[in-house]
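Given as structure tokens, the chain that follows is alone and in the form predicted alone.
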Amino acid sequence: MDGRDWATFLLPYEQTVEELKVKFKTMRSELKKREEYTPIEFVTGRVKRLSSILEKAKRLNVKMEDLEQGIEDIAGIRIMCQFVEDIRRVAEYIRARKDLEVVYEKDYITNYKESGYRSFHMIIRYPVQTALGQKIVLAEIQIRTLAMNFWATIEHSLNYKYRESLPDEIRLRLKTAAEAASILDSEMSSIREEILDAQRTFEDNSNTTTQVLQAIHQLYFYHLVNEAIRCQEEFNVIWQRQDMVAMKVLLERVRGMISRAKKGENTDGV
């Protein structure tokens, strides 16, 4: 091992991971607001541990002076999706970005590994602005479903324990589990529309409930205390019945009270 300052060496990678996490989380929020559905479930990231970097460099015969180009996943981002179909869509979004360059892709979903590993990998070049100027950093983006991620996390832990030499029995059971995870993904894809419809309904009901409570709170701001108390009591009854039609009617009525209050009208008896 050379005598470089490893903490300093890893700084651009740490910055890359933090910036990319923010960007993909922002993409998720924007897509949710624009389309009411986002193919991104959640985003994580990590900088490879120094011990793992050195072990991989030894395994791949990468010289210490060539680490920046020879080890492509020192900075790593994982994007989790609900459905296999979403993975392709996320990859398209990444390809279209102007703030990074896709170097190459590895499709381990169509061509999954012998172990059963499934994921979609994209190696990118990312320009990070350091205190000393711009630096181009290689990073790996892994896009996978929740089921794929669960399996890969377990396999990684077992490989670490057994130093890449898994016992045959565990290897076979992992492969069987990978096939089960793939079947699960296929089943979820087959009822995708029903799942999305249920999620949209839940989201809509949740938003309506929040809006009603916020609107009732506003009544106090306009000194409509009696009206606020009555509306809160009505809300409690509706909430117990889970009657979302009545909840939306209540929302419009409370908004009407607020609107008239803003105009200085008398809302008594409404």
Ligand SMILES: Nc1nc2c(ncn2[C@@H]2O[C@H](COP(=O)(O)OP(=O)(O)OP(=O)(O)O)[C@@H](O)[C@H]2O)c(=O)[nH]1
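A quick note: this is a predicted structure, and the numbers were derived from the prediction, not measured. Numbering follows the first chain given and starts at 1. Heads up, when I say rigid core I mean the largest set of C-alphas that superpose within 1.5 Å between the two forms. Compared with the form predicted together with this ligand:
With a cut-off of 2 Å and the rigid core superposed, D66 has a Cα displacement that falls short of the cut-off between these two forms. After superposition on the rigid core, displacement of the C-alpha of V17 between these two forms stays below 2 Å.
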Given for the second form:
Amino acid sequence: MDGRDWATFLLPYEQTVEELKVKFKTMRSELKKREEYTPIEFVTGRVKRLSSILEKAKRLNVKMEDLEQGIEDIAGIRIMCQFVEDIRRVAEYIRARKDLEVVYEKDYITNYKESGYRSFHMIIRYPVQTALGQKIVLAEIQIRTLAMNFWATIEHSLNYKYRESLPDEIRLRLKTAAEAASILDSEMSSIREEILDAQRTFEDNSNTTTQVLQAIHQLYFYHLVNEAIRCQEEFNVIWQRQDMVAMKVLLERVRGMISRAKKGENTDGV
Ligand SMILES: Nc1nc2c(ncn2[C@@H]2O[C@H](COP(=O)(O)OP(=O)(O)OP(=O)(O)O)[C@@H](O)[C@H]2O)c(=O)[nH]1
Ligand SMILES: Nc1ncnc2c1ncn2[C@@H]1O[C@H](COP(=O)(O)OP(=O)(O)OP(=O)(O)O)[C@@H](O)[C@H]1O
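Could you give the coordinates for the form predicted together with this ligand, as opposed to the form predicted alone above?
After this comes the whole thing, all chains and molecules, with the earlier chain placed first.
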């Protein structure tokens, strides 16, 4: 193949990378609008350089005519997430898409590589619409946390600098650094749970508070004016103390009064 042939060979891959980048960036902004939280932090992509394709083909014994099937990452995108849990969620979104087909997955998070490398990879089949019609190309999606990305970027550049001869001492220190990045991810995940827990508790508390106020309001409807006034005073004290256990007890009591009033029974003293 001469230069022009290579340029045309790479065209569908360039289009694939551009389209996939747009699609996942759009997914990020759409999720941001729909929910308060998006599992996608940012997206990058690249088409493999010609020299890198040829090097890899040589290393993997792939013939020139088999490049399209033999090299799966000529088109590649990378999705960065804040938390490890987000990686599973992004993978689910990808599996559910109708505009691509997942060929296989590689979980380098559970089974991290000897180097310490951690990421979740998906090899997909992507139908790209070219001027000459549809062409199905293979592409790689790497999904990783910010910490995994930080480690892999540094490690990649060191490997590039030292080529095959990365000194053992550096290799070992990189492995230790990968462990540290993984611990950082776990720490961040536990904080994430705390944040979500806090949000859930806040929501639960504000629901109870609203329900108590609505129930007290209903007491007036059943002409239980004195009871309503006393319950309101009790509510004010509990609210000041932010005693959510007492708030739930008050809710049950007021509901009991309403239910007895509905049946036409006498209401016991508040
Ligand atoms: N920085 C870094 N990246 C890695 C490492 N291992 C894999 N990767 C990335 O993940 C891609 C796919 O790796 P593999 O799943 O091992 O795929 P492969 O085609 O069998 O192997 P490669 O020849 O390394 O591409 C690579 O092209 C890199 O972008 C690693 O140890 N360090
Ligand atoms: N799927 C991907 N998405 C975005 N960037 C990638 C992806 N894969 C590799 N890169 C980046 O592209 C640049 C060139 O990588 P290149 O394809 O030569 O290397 P590689 O994928 O790490 O190596 P290999 O030849 O072993 O597949 C590097 O900065 C690399 O981090």
